[in-house]
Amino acid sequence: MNTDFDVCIVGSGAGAGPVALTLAEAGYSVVVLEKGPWFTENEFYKDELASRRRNVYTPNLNDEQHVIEEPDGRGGWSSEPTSVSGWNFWRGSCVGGSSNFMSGFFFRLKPEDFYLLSTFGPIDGANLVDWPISYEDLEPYYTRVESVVGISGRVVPHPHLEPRSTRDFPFPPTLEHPFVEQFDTACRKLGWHPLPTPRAILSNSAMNRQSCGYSGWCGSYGCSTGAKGSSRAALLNPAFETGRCEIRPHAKVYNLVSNTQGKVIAAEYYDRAGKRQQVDAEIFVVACQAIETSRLLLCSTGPRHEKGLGNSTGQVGKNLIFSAGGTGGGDIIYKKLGRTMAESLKFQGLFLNRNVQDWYFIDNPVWGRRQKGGTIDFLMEHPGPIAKAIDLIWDDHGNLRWGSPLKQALKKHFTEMREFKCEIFCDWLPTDNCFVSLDTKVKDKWGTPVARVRVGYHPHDIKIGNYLAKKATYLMRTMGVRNVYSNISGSPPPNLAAGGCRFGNDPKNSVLDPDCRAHDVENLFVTDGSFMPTGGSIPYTWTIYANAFRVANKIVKQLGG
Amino acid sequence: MSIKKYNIKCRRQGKRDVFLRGKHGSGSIGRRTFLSGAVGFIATLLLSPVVARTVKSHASALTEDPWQTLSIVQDHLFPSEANSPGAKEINAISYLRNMLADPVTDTDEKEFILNGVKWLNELAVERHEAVFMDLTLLQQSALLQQISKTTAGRNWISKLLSYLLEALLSDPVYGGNPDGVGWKWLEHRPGYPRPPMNKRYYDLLKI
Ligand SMILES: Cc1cc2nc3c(=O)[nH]c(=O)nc-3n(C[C@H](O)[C@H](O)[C@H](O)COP(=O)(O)OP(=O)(O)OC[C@H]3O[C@@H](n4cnc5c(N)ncnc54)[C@H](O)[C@@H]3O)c2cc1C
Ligand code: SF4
């Protein structure tokens, strides 16, 4: 056949990198179409204005936005475009996608996560299903990610440790902050298991990437050493170096063209100048992140796909999930610590890297049967000073504070204490109230309908979240942390989205087959987090990487390799 | 009740983004509502012919040179003190000027900040028959207290405070925080690598 490329990948984040690298290494020609720019390590700085206040890594919401539907509190839904609300649902639009800006707390799913329905039974109002593959099917790829992307960590035996085919991580843990002692001691006192959190961060130089520089500014910021295992640094750079992978930034794909046989034949995109371009390929892979992947499939109608690609049974966009749970924290007061410890907390660059999984499964007699719980991750407050300072312009009573009172509050919060934080992860149950569709009115700057996202949640998520929050706050109090709070809500974290094109054996309630190929399109694969029918009680990226490596092997096979 | 308590409330209401502390944008109230919910700091203005006349006679002063008025307001919001830098020391006014001149900043945000100066002067004229900059420090301070009781006034002051705190704590390449004076005061150590002159955020947008 005579196509421009063997494989065309849309998007360049965590779901795209493993496919690009595997296919290029296997000798196939690959093109990656990415709507955002191509930054290199020379363009990533610890600049709070760029990363957090002016959002230069995401599109201007007047040009490209979402419409979000939230519960209106009266049993209905209220919708608001994000250009009006300011609630940005983009998290990184550039080569490497949001994986450039992740913190890289990496977790594997557990065997039970693949069989939530059969292990824990149905829950009213939740569209629970088992996965069509098992932990054993994915395990070799989790292991592959450890060495190819570079995951540092240390295996510690504990009751819910997932089975591993290797004894330990290929990279030793990143350096830890001395304050971790206090955490471990408190955990042991309570009989809990303090676990070192694996990180997608190199603890020593390898694979042409430098070791971590311990700036302390990891999450939300691009990595200038290459230590962070972003799709760009770990996978696309080496794919590009094979000479068989072309990466086209500023290429916004708006349509996948399909022919009368139902096969995808071309990707159409707008280039930087706004001109329409197209490429053809044997196989097309979509990895635009959950919401945008569903949007692109819904937009791509054709003679055999009137409702959009993969959508013959109306499943595209359905069962979108996020990470449920919330956050918590409190203050570590320097006065209560020795001087050295206080100083080291002020200038923290080393990691805390701890999590607790003692309640990944919960045997609470009050709830009757055993329940799926979750993970509590512990960390230090991000050092970015502007966001922290702006928090302080409101006083105890919700009044604005300025002048000397504001300056005193700043001095106190910056020099006398540091915030200790936790993040709680539990399952976001898939429901009929959380899905992506196309908005009928709002369009992006190119005239394509934007995604309309309904973000309803299941009350069960809140119940589990609160259970874990109680444990987390108890631990923080045991450690002597002051002003402890927690915040569990049904508000979705836009950086941790999955689902929308779930995989399964039955086309009636899934979009993709177990190989993540669309049931009704023989040359279309989806490799970002969209395939996940349930998300586990952890952030997803390790699983997205692992599954994309798994699917890449299937694509190689389909190409005859 | 601790200072944290209110923050906790904010956090509870806030949109959640795990791994990202706090939230983007102007918080739980919609951004556009935040900027355009107001036509002024006083509602009585149009009703009173006397006030209308006074305002008219000051018409040019009301809109001229917003920077001088803004600079005075900044001194109230972030005063220079013996042991700590204030608006002057952190170059807050030139920082604000740069940011409002930056094409990345939304036009409705720029308008809102400049309109605020006009509204403040309208109120000053209504109360004291003089524009804001000609009032005594005490009168100025009382007026700021007063507008902070209105939604528009609160939003306007909080916007100015945000820019002030940016000028205090952003990298000196953006024109505020000269020699890291804000960082030194708050014992903050910046992250590395720091943005160089030719890679400020507006330069990144050209890549
Ligand atoms: C601040 C932050 C912290 C995080 N921390 C963690 C963590 O600690 N642990 C963890 O596991 N996960 C973390 N994550 C989440 C992680 O980044 C994502 O799970 C992962 O990047 C998702 O991969 P993806 O391929 O689905 O999407 P992305 O990585 O976002 O990539 C999608 C890409 O597709 C592009 N695209 C979209 N539409 C189109 C189109 N039509 N045409 C062309 N290109 C398009 C986008 O521009 C983007 O570059 C974090 C995320 C953020 C933002
Ligand atoms: S050098 Fe280390 S701390 Fe800094 S961004 Fe990279 S991985 Fe994160």
The other form holds:
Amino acid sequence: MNTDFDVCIVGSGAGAGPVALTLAEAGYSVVVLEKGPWFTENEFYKDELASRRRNVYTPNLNDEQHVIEEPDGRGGWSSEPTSVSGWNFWRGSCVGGSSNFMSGFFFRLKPEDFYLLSTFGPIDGANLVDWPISYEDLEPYYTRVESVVGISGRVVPHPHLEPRSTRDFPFPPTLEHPFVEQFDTACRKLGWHPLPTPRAILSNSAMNRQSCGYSGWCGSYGCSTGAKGSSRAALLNPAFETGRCEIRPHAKVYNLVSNTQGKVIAAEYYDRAGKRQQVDAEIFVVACQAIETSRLLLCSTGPRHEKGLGNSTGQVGKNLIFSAGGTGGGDIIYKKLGRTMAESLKFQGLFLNRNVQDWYFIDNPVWGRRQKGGTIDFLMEHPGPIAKAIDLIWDDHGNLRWGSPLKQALKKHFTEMREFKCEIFCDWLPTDNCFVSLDTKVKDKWGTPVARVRVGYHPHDIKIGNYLAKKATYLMRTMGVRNVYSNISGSPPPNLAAGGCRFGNDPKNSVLDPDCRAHDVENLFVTDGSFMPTGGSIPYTWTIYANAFRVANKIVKQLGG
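Could I see the form predicted on its own next, after the form predicted in complex with its partner chain?
Shown next is a single chain and nothing more.
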């Protein structure tokens, strides 16, 4: 059958870029349908008003929103549209998706993460399963991401270092702040292992991309040098340059059409003018991020898929996960430091780039059997002043601060100290209370049902998060950091969502087969974080990139090699 393209990819983020580049380089024609616009480096500014206050890179919540279900505290659930709550679950609607706005802290999963159920045993109320592939299956693709996307770092042996097929990263570490020496010294005195954090940020110019400019505005901001390894900069741009990959921005896909044999035959979308368009292809790949991928499959009913594509056993949308854990921090007071160190802390840009994984696995006799722990990542406060100034509106007792007291608090924070922060990552266990469905009342501006997301968490997530937070805050106090705090909760971080279409060998409890092909649709693949049955205790992006490269090879084989 003649089709417009060999492969149609819906979405353009971390799950899409590796597929587009691999297929285009293999000689196949590819079209990428992206709902948002196509920005270039010239259009990314360190504009806090644009990025954080006016959300110019995400949809207007009155046009596109979600309905979020949270525990009501009485054993039930309460729901609220995000257009009312203002809780924004979008993290970048443009070519390259949210990878444009990531911080680029890159970690590999560890071999045990692939067998969480077998290694650590069942947990009541958690839908744990093992992955259908092993770390060894994914390792070559982790390595490929290092060179193709561009990861800077330095391998340091430690008790939980995952196996590697190469000795070190292809790019040297990004420049580090002098405060790193104090951090490393404090960790070693405690018998801990301070580890350089790999970054998907080029430390040298390469691959037609500039090196890092060290502004420090990484998280939540687009990179104006191209150093950050977004799907757009690192993968889609070179895919486009092959001449075999067409990227269509402002293409909002609302339905995948399937025929009486159950195959997907076309993607229907609205273009920038709001007109309905259609494209057909031999193979379709969905990579819209976890929540929106489930939504699209549930919306795409057909003669053989009455409950939605891939949903013959009712698994689409189930077992949604986020990254559990939380944050912490404290103040480094300049007058407590030597002059040279104090002066160095007044300048933004250089990275701290340190993490601790000493408790990735926890052997605590009080808890009985060995437990899965997590990662503590340490960083300096983001340079954006508005967000911090808003925090200072409230004093330590929750009272509104205004007038002269607010001015004094602002002056003190921005001239006498710098905040030292940590981010804690641990597993968000899959449960029956975290899933995506279609809302029956709220629709987007095109008239399509929006995603209704229940965000229940497992108490075990909080237990592990608090354990790690105590370690992090203890280190900070040991270093002389003041006003130390931590915040561990069951509130989901919208930028770290996965699951909903997990892969597995059994269609009864999975949507995708081990190759990330829908069990019941032979030409439909899902390559964003939706495939993940469990998320590990790290940010997901490196794993999504690696798996998408793995699946891309499967697609090439299905197309004939």
